[in-house]
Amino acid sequence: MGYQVIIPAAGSGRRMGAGQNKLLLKVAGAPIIVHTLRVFESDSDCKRIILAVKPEEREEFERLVKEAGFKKIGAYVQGGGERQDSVREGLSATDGDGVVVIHDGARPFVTADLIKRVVQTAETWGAAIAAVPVKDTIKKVISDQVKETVNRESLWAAQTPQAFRRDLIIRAHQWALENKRTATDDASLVEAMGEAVRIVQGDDRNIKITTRNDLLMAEFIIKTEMRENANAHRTRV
């Protein structure tokens, strides 16, 4: 099994009002595209990775990579306005006929062990989304008024990895274009077409660093796990 997968990283950072691109701010002592991309450095079954950034930031994102010692960064590609086009772009950049994973670049905590199985999932039925159920109650509202209070039993919240056969991904961006769809995320388009899209259990530590809030989540979860690790190590000692 090996995948290549497609990061997009051209935000503006504008919902945490960072001022920049989000996925260079620091988490930890390191930015948090370099959290991210230590992953599928480390990922054996990672064969190559490709980056959509801002062409003014690609001198900067190279530098990172460069400064991390990271080999598998197979190309890099223009981000486009929305993520969509970064995805297409990156899309562009693949080669072969196997499985494709897109990730956020603002999703530092994944696993390897949640992309191999969004893969294998993929490699089996097309096309897999990380993702895990709704816990809280949730509410339509319209003008700041509540119509409707929706059964939350089949409600999931999609995160990424998503994963997906090349030519079925690759089609799906195609008929986005084609047919002027937008989506949130690359399942949606897959979706759209009238194709299945499979459901891998996720993690609720795979956060999408989006607020602030999330920035300080994120120190909180690299302590955790710093804790965790020394503990784990004297045990074996």
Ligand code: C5P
Second form
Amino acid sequence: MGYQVIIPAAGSGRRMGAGQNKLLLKVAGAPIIVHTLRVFESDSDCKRIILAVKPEEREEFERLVKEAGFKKIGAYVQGGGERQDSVREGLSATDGDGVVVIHDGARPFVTADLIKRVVQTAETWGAAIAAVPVKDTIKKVISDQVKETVNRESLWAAQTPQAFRRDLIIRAHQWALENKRTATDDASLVEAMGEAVRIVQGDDRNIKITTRNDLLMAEFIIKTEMRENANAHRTRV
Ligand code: C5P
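Okay, that one was the form predicted on its own. Can I see the form predicted together with ligand C5P too?
Full complex below, order starting with the chain above.
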């Protein structure tokens, strides 16, 4: 085992309405991106982190990385107009064989355990993603009118981490570029080429911070985790 990870962090945070990159907003005293990076920095299986950032924000990210004392950032690449462009740039900075993990900077609650399960599944099958079964009833709606209620039995919400054999994900992104295909996650490109993608049970806490409300949720999750850790410590001593 041992993987390299690409973290796209070049979004604009439009849906957050903060007027700045949402990953620089603080949750429990630290910017969201610092929480995310810390998980990979502490994971001994993570060999190298490739961070995709906007050129005008690079200095800010470098400062945060230095302050936090993170040592695994192997490359900064220039984030593109779409997430897919940012990941493709990240791929150009990967090397060697083995598995490449892709994880959104906006999901700070990923755990080493979930990463391990996704990586192991990708090592066996070539491509694996974290996902959770859909809990709500899903309607297909056109012009404010319900067209269909979709049977949710086979519906899963995709998360990151997503992990792939390096050659496969490079081929998928190249294929997408040549065929002008766009997608909101990387597995979709692998699927579109007709290759299999395996599911790993994700975690409801592994939310993507997108809106103001998610920030409140994030504060709550961090406080809960701190309490849980403190309790675990108390029962140990
Ligand atoms: O906007 P959304 O939250 O779906 O973006 C997912 C991740 O992709 C975020 O971490 C964001 O910073 C990143 N992203 C990027 N380049 C873009 C758009 C989004 O790196 N052009």
